[in-house]
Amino acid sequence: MANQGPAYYSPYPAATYEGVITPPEGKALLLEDVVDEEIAMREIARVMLTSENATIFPGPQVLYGWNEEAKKKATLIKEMAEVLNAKMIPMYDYRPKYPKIDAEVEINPNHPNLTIWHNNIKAAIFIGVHCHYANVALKIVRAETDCYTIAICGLSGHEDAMATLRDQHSHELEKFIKIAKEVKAELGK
């Protein structure tokens, strides 16, 4: 069995070392604060609607129609992008493509900052990305860019995102789209 490395062994800061943990069931995380899910949804919609080059990064769990839930989520994510006036750049392949990726058309969890920098993205939603890859990508983006990151997760969320919604399935995505439409109207967008 390997010895464990010391805390702070990672070259990137980790939110858990700063005491930030994922929110409990029924709650969400905005920076370091645990809030009601609807409050977080409103803030996420506001940030996406007011940030330069807002982008959604859908991952393999929603890009490939491997079950009915994935197909439904994919349709809802497309609607979400339309409501938020957001671009979509897929994270369809996790294999490292060092030293070069085409940052115009894809994002890779091994160097997501390249896509963020290249496209000058100031707010981004990660959705349908397997948690272990989302954790790596969010730490790198957090450390290397000024992009406001949002994790919409089907499990317990991601503490390294600036905002995280947990247990998000089709019903919750429909709720988010409804709230985003309300916020869009309030902003006159």
Second form
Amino acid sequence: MANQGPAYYSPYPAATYEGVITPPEGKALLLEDVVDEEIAMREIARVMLTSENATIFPGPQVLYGWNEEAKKKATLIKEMAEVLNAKMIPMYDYRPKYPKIDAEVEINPNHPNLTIWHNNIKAAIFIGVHCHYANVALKIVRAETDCYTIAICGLSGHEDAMATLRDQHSHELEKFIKIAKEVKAELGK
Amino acid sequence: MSHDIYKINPEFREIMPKEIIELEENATWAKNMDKPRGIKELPDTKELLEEHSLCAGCPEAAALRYVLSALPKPEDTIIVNSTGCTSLMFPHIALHTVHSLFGNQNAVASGIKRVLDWRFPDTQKDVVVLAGDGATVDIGLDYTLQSFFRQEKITTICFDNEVYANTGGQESGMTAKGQVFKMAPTGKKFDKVPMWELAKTSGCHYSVNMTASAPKAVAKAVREAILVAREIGPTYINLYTPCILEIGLSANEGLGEMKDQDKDRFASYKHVSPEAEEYLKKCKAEGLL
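After the form predicted alone, can we look at the form predicted together with the partner chain?
Every chain and every other molecule in the complex is listed next, the one we just looked at coming first.
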């Protein structure tokens, strides 16, 4: 669990300024509340299934088959997108894009708001994005859009997302997909 | 390096942009090519610095493309760079790069080369230093020369724009005598440091002074320098890449400036030691050049 550090380094409003920090092990974060993982998973599935243009942003850690876990996660993320009726837009590298990105088909962590504005995305899952770039992107999205952001993180989560799940590996993704299917059935989607 | 780690997972192939799929399939890695990549690959290869964040028309951007196109084994090459305009380009290239502290680049490269030789005894790893004249000749001169004295098997390429460009235009040791800059209003008082000659005196087996006006010539020098560094010892290339902004030229005048200097301060200088010459003949016979 993170400790609060000196504020005001970031030009963007950051969740830590308001005392929101990453959840402890075994827990998740919904806005500023620490909750059980399953409660967060249900809420995430509900938001994704009921928001306009829900989208999953897979990052390099899952886009490329650099180890067996990444290959397994790729299959699960594809299934997750189908269950959540979500589009997928890749964040395939982190280089600032010149002269401009094609906001229709890609997202870049240095100006993620452009993709969200262009596609009118109201809920998004970031998964497989390296933590330092996820932090940058989530702060910008938080400041500049009304998108509900969800971080599915293999490490300690991201307080700047509206919802964060930590320590998420393929086993946890399977659990999330199962819950998402239940929520989908409840909502009749 | 395992190329498989860059394979796109099949589940995501349909959402990946075409250019990224093409990069995976057609990248000009030595193992994908029948013969080494070169200048002819420049127009249509994404990995050779497709985009950059330098000033429009900057000769450095062109010169870096020539250098990248000439690397004999790009996937096994590590470029060590230093703070300066060039460091703005390195995040955009498909290559291993290490950013060192200003001036330390030859010391860092020495360490990397030694560790790579120890860690990968069966693979040829090329270490290339690429830094500006401030880092190579002014602040880092000690590190540059000491690496030559120690006969480190690295190639040093100096992008000589004769000025500290990205800090507002201060004179450097490589600035020509009498040159006035915004931050050097009284003009430089002493001659340009003949670094290519110092390199020769300090033990480099291959030392060249040239401009980046002729792509093929630059590529040839880079390839020769790297091959010599592999087997014989340190090599040095001094490449004029004028800062068009600081000398008051417009975006389309960089090439003309370099061509003019081909006959002046950067008149061709080439030193090749006898053992390097012998080795280059062998490389040519084997089709490496």
